[in-house]
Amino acid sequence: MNARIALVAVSLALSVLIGLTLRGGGDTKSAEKRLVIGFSMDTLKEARWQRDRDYFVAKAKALGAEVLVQSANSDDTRQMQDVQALLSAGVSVLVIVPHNGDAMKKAVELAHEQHVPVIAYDRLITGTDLDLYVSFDPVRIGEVQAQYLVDHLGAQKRIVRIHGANTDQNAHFMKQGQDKVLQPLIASKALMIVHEDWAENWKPEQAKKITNAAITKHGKTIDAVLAANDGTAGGAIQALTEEGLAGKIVVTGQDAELVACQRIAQGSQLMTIYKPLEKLAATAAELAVKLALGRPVVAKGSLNNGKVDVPAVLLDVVVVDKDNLKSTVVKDGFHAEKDVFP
C-alpha cells in the first residue's frame, strides 16, 4: 500500500482536534504529467448516481484530472473486471463504489499492490486496508428516519422495516442508527415492528414483495414503513396504493429523488433525506487530487470496517418533507419546482 496513515493531534484553547491524515506516494511528477482517477460505480441505472458521476468527472476535470468511469450493473464479477481495467490504464488513484462492500476488499489489495490509494465512496469496503472513506454520515441517516417516523405517528405504532441491501455496509449502518431510536420503543412496547426484511440490491420490487408479505400476514393495521431509501419507499408505496392504503400510511425515505419528492408533495410519502451530491461528489473529487499527488489530507472521523478504523469524511445531511421541499431541493437548484410540483 503505497498511503501512510498518522494520527495528527492539534490542541486548542477548549478542545482538541484529532484528525487522520494520508498521503498518497507513487510518481508524483508522472502523475502531476497526466493526473488520472478511476471511479468504479455500482450502477448508473438511478439518476442519483448518474448525478454523482457528473458532479464528480466535472470537479475532477476543474482540478486538472481526468476520470475514467466504469459501471458494473449491480455485479459483482463485473465490478473486479472494471477494476483491474482502470489499473491496467494507469489511474493515480481509485474511488470505487461498491456493489458488495466484502467483494471489493480484494480489489483494494490489488491497487495497493500497484501502490495505487482506494476511496471508498459513499459505501464502506470492509474488511481491509482502505485509504479514505467519503459519504455522508450513515448512522446518523438512519437515526433521523427512525426519529422522523417515531415523532409523526399516532398512538399506533405497528412497523414494516424495509433495509437496503444486505451486501451494503451502509445498510447496515442505516439500521444502527434508526435500532438507536427504536430499540428502547421496542423494549418499552410502545412500538412494534410487525414484519421486515432485506431488499435485494436496493430494488423496488423486493421493497413491493416485502410489503405484500405484511399485508398479507397482518392486513391494513400497518402504521407506518420505515424504508431505507426513495427507491424502496417506491415499491412500499405500489404495493400500499393496491390496497388502498397510500397516503394514510407513513413512509419514509432517502436520497430527494425526483419521484420521491413528487410523491412527498402529493401525500403519499412523508419524508425523504436530502443529501447535497454535489458537495459528496466534490469533496471526493479534491480528496482524490490530493491523494493521487500525495498531499496530506484529514479526516476528522472514522468507520470500523471489520479490520481497521478507516479515515472518513463523513458530511451532513438534510430532512426534507411537504414543509421545505421549495426551501431545500427546490432552492439549491437539485429539482425544478414544476418538476416537483407538476
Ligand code: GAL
Contents of the next structure:
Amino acid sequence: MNARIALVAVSLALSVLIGLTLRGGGDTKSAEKRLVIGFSMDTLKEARWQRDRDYFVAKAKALGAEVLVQSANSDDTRQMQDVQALLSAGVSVLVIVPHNGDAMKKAVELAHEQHVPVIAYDRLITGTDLDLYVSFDPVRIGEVQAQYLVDHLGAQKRIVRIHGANTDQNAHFMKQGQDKVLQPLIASKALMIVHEDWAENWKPEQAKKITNAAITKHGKTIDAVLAANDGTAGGAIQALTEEGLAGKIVVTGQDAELVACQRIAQGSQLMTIYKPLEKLAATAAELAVKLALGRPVVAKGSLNNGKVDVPAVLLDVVVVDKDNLKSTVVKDGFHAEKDVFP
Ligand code: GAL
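Could I see the form predicted in complex with the ligand next, after the form predicted on its own?
All chains and molecules follow, beginning with the one already shown.
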C-alpha cells in the first residue's frame, strides 16, 4: 500500500471508528432533542479568541445547536470547574481550548465517563483518548515562520527565539516545525540562536523580558526575533523600540491581529500568519454537531498526543507581510483597510 492509500485507509477507518465509538447521542431521538454544545475556552484575552467564540456560536446556532461558553482566564483549576459545570448542564459534546493540554486530560476522562465526546479546538489535549482535534496545522506554522525568517535575513544570522506558553502543546509543535528549518543551518553554523525562552501564557510582557535579557547579554548584535505569535512579537518590539532596533531587524508573528497588521504596514514587524478563524470555528461547530448526533466524522489526518493518534482536521494557514496585507486579511474582511493603514 503506498503512503497516500494508507492515509486514506487510516482516515476511513478512523471515521468509521469515530462513528461507532460515539459517546452518547447516537439514537435517532437525539436529533429531536435540544442540542447543546459546551465550549470551554482558556482565555478571551487575545483578540483572536473572541472571534473564535463568536464564529463558533454563530455557526452552531445556524446548525440548530445552542452553545454554553466558559472562559477560564488561564487557570487550570477554573477550566476543570468550567468543564464540570458544562457536563452538569447536560451538554451533548464538549469543545475545549485547553490552557494546559496535559491538565485537561482529566476533563476528557470525566466527559467520557458521562459518554460525552470531546473535541480539542486549536490546541491539542495530550495523554488521553481524545475524540477529535480541529486546528490549523501547528507544525506547519512553525515551519513557515522559520522559513520566512531565514529567507529574509541578510548575511548576519544571530537570532532570538521566543516560544509560546510551555503549557500549550501548540507552542511545542510550532517549535518542532521551526526546528525542521533551523537545525540544519545551526549545524552548519550558518545561523546562531543567541537566546531563547518560553513566554508564560503567551504574555507580551514575558516576551519583552526575554528580549531585554537577550539585549543585555548580546548588545545590539541581534538580527532577528522569531516570535511565536503576535502578542509575543508585540512585547519583543517594545523592547527593540527602547533600544532603537525596531524596524531594523526581522520580527515574526502569528494570528494576524489588528495591531500586528498595523506594525507590518509600518515596518516594525515583518510577517504574521493569518489563520482564517471563521473556517476553523465553522468546521469545529459542524463536527461537534455531527459527533453529538452520532453521525460519522471524516478526519483526514491524525496527530499523536502521547497516548493515541488523535483523528485530526488540520487547516492550512496564510503567510502575511506588507506585500499581501490587502489581498489577504483586508480582502477577507478580517480587518478593515482603514484600520490596518490608519
Ligand atoms: C496558541 C494559538 C496561537 C495563539 C496563542 C495565544 O495556542 O495557536 O494562535 O493565539 O495560542 O493564545
